[in-house]
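First, one chain by itself in structure tokens, the form predicted on its own.
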Amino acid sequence: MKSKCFEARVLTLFPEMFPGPLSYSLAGKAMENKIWNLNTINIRDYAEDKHGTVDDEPYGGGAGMIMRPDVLGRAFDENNPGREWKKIILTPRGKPLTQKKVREISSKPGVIIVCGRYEGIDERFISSRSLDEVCIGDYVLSGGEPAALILIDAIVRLLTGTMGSKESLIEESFENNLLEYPQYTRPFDWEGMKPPEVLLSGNHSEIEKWRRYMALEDTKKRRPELLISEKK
């Protein structure tokens, strides 16, 4: 039976980094309301020597250290929640994280996330556990933990009960492959700039047309690849 409380299970060498920002604002309130919960697992607890060794030198030589597959394998296997969950490892070579992917993950009972460190992770662990490799951007972080925080935050926002208005989710950037339209509020005249007249007209049909047009134009200008991917 599917649990109503979504669980994020994180395998990490630095469990003290969590929940971090996830304990505040929408995510924090959702956790208090038991919409989701967080379970951090310290990978080092699964090392077998007295020093808690989790890494070793790479075969073939090279800089840095590689996380050992035996330690990761034990940590993962003892905390594997089953087939219904999404199983993610955050890597620079993974598929780009998209809103579509986040929505897919949020529809599951939970997600288990493996956070890498050092120079990398032994390839045998990744391939043997059929992990879904995900990348949050074309840059390199010191470890997977900051990326995991971003991924979890994006997921939690989509869980039923986290946000008060369903419309807020529907009209956000990247939904329907469009960026969100420009937004305005008070004061009416700020540094000589005023909001577009159509937003003050009270004509909801015209406002909706304007917002759709501006979303399309902004996407063409700033992120045209989103429109190309929509056609595909």
Given for the second form:
Amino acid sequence: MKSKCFEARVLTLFPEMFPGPLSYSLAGKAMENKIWNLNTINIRDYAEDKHGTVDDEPYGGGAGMIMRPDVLGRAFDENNPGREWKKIILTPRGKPLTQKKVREISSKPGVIIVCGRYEGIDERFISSRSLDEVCIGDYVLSGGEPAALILIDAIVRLLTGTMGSKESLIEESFENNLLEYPQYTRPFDWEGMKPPEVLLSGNHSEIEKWRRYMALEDTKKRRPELLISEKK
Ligand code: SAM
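What would the structure be for the form predicted together with S-adenosylmethionine (SAM), given that what you showed me was the form predicted on its own?
To see the whole picture, the full complex is given below, headed by that same chain.
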């Protein structure tokens, strides 16, 4: 049975930023093959005045402008896909994005993503529409669009049919809370450095053992918190 096409619906003030990098390589091919499709919605189309106003000054004063809840509310409600979809707003105040979350989103029929701009978004819009607040890292971008591109790219890789081999997904970093083991390819001798001998042995169980060991050791050294969260 052919699976249904996954839809990424993005609410943004800059629809021209999409699909951008998503039209290349794996994601681009997957879009061509109708494994997923993209629908961008311009938030400004839902402004009511002749200037297309989407933001206003913060109550309580302070720097910057805040995106208005009435404009966002209309944009969201008129494009709300229903209960089965994941509904996400990108914000530095959200929970950190993880591979587990990406996997959860990729199992849905689609995702609606709200991109913020300026100083942020009126809190009433976020809470009234029960949006899942997601942060892509502990740094501040000037807008949600680059974060949406990253999120969609990570989702599309997991959709059935995007990647040639399912194995490449199983062994990747963050699956089983481990980083991937180190990889090597030709030339055999590069600047005096050679790949570990075990990889040339042809002994698959030894290779697997070595890879598992290296994945564990590298995770301990580089990202010990991943192993701690595995025990929880
Ligand atoms: N004043 C906000 C704060 O300190 O939390 C930052 C606003 S930022 C300049 C504008 C928009 O970029 C945000 O509303 C959000 O949509 C997006 N953004 C910035 N950094 C992000 C991050 N790390 N993860 C997800 N979205 C981010």
